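Next up: just one chain, as structure tokens, the form predicted alone.
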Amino acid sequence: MAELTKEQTGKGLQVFENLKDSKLLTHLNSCVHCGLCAESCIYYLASKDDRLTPARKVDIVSSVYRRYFTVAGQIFPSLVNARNLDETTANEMVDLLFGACTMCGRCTMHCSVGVDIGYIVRTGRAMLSNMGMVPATLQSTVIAAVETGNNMGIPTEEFVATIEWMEEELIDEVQNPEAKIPLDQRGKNVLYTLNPREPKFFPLSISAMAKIFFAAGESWTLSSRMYDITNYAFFSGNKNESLLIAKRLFEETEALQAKTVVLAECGHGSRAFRWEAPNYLDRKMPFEIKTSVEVIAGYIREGKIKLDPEKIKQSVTLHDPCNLVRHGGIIQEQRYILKNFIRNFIEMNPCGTDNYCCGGGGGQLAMSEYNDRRMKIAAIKADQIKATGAKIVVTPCHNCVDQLTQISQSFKLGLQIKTLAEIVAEALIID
């Protein structure tokens, strides 16, 4: 790349000086380099390559901190480990942090002194973007987010046409006229989001949701304006767009005068608006917001739908998404709702929070020009899928149902990979 500008490494570092607490020092300066990480890393497991341990990609970004804003980094760079933001470095943690981590916490979870790897990660891609380096794939979704209101770019009116046959489709199938995929109404009890994948390649994810709210009898509607869930800002590292994308479905709950936002199952957007939201936004939201699964498993435990156990006859396994379980403490309503009518179902080890990531993470799917190294890692769970013997993966995150669906052609598994709304509809018994 060119050399970088004054301006471009200003942009970078001011990261570090707009810091609110000492929140980022403390896990800045408290890896003791003991290299729990790298065994917990399918970047390191896959390739044993040391320089993607997950402790080289907090170095890199405390070594650019030291040089900058430590006496012995001014005086004494090379005694500290301190390193100059030039070109080099930059293009370094380019490929460390945007190319090598899929931020899915899993490090995190077992460093010995509880730093918060990820946190960095993020930090660094903050940086990163500041300076104008988000890998262009990546940046092309968010501005397409930013430009459209969807990161696929689909205009309302396909987006409405589509909507219109999914609703001719659910009244052909439940036979009730009554079973519509409402657009736009105010009052509602829920508003339910979308990942633009679904109208776009997967509209049946779309139905089998709106199959679900109808045979529990929902009050709800879908936005034709803000129905995006996803937030690839998060991942970008960009703050400014990552509260853009927030603010317009926080603003179009409040406009539709919804009571709920219903997120669908996309991990990284659940984490985006219902964790981080509340950060970027700087208040707590006056809507409750609930996650699909939380949803589907509600319905359940109160009699609101039932499940024909005698329908999925396959052996079925769960993909737990690293956003929703790890980062978002959803682990058990998954199973609940499995367990409730799938005869024959059997858990990944490791599993829960301890499970392996899927590879599409962290934006992963989105850069192409990491495809070879995200296939690389896909072995792991390709292999841990292999040994439950399981034909069917259910995932509740649009991105972990593509990664899979990419594993299974890829190292031949001849899987079928469902949503936890899919499998759902698939076996609702309709009054």
Contents of the next structure:
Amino acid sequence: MAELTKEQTGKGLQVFENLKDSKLLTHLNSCVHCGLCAESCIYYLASKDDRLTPARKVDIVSSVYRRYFTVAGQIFPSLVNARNLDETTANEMVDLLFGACTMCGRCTMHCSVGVDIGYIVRTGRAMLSNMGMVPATLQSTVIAAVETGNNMGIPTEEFVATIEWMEEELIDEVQNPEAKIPLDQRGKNVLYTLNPREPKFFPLSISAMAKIFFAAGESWTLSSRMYDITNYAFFSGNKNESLLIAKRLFEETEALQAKTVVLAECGHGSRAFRWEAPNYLDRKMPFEIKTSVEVIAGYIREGKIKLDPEKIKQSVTLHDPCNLVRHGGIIQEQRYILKNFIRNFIEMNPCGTDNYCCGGGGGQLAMSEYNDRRMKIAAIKADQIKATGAKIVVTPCHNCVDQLTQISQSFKLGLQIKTLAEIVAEALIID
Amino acid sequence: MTYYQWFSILALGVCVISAAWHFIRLVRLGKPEDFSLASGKEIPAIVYSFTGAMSPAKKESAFLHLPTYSAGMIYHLGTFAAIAIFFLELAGLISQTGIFYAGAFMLLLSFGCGVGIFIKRLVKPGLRKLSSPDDYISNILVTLFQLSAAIVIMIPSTAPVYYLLAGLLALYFPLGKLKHAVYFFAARYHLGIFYGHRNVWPPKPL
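Given the form predicted alone above, what does the protein look like in the form predicted in complex with its partner chain?
What follows is the entire complex, opening with the chain shown before.
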């Protein structure tokens, strides 16, 4: 690649300037290079490549910080391994931070010091984003969302037609003309969001959730203008684009006067809107935000829906999406739901906050240039699933569904991969 | 007071000022303002961050590397003990008695751990590639400081060397990774806030 311009370097370094709080400063200065984080990372476990350890990812970002913002780094750069932000460093950053990290956060939980490694990786991605060095494949996903309102660029007419088709399917299935999929209705209790993969490739997951809402007697609506829960700018590290995408959903919720936004099964989307969006917008949200996992668990607890324990005969395991579990605290609800009606439920080992990433997070599924590496690290998850002997893998995340489907094919596991809503809808007892 | 004692005290002053500067900067910057609605509690999570989350039962980096983890724990305890010896020596309170000999033994053990950690860094290719000269220098200074603290207990005439090493260690503190003495606490605090706010920590049964 061409040499970096002074302007690019300056923009990259901006992330270290005008610090708003002590978090970044803390984590940039905390790593002691013990290297004990290596075994917590699926990239290292699958490849045994020392270059891919979490510590190396932290170090490349903090080495640039040290070079420009510490006395030792400015005077004795070799002493503290302080690196210039040049094209060699920047290219290495792209490969390590975009191409070799799903930002799953597993290493953070197990770091001997407590460095928030995922946060440092995201900071490095923000530097690269400022410098215009986000991988083109990931950036094109962001651009699609910014320009069309959804990351798949689905035209509104196509979306509306899909919803109408799913509504007909739902009415047929439950044999009740009241089983609607409402669009753009004001004043409803729930505004439900979608991952655009649903209308594009997996429309039955929309009708699955619609069936659950119908069974629970929920007052809900979808929006045809803004339904996309994903926010790939969160992965690219571009705060302005993250804000723009989050703001659209915020404004649509306000416009439709919904009391609660229910986030579809999308790990990063849930994280981006539930936890990050209020900070992009610099305000508390005037409405409630819940994941569909919490909502379904709530329906079961309140007796609003009933599930048939005889329906699913095969053994089932659960894949915990990193963003929902480690970064969102949704750990028990999915288990509560599954244990309610699955007779043969088997946990993976490890699971919960220690679960291994499927390998599709952090924007990896969007970055085709790293496909080979992505499928290599998937061996960890394939082994984990195989060890359970389960025939069905449930995961409340469409990104994970895609990666797990590819894992099942590549490693010839013969699995069924389902979202939580899909398996719940299958076992729903409709009176 | 001797010139080497003055040297070590002045060096310690530099070290303390540097540590205070880093600490005050962190305090002034404060914790991140989070507009998202908390689903958990921060205080119990901060407590857990400094306690349960550090235990080998929970931390993979500890239970997969128990010898290194144990060596690290002993090494850090040894560092604190050597610092305590510094003030006791300065006050003329060191004596050749059982309790100090026990301390010296503990410091020798900790010195051994430091040497072990140094050798591991030198020998393991992955760790070597990750390391900068600062990693080696920091280890050497701290490890020698512990050794000299053990020796000064047993052989008081070695005090000049001990004070010299203590001074060098203190002067080096602002330059490299020894600063983690301040940032470690901040990192655990931030993790506690983050995971507590989102109800991830303290962990609940599945």
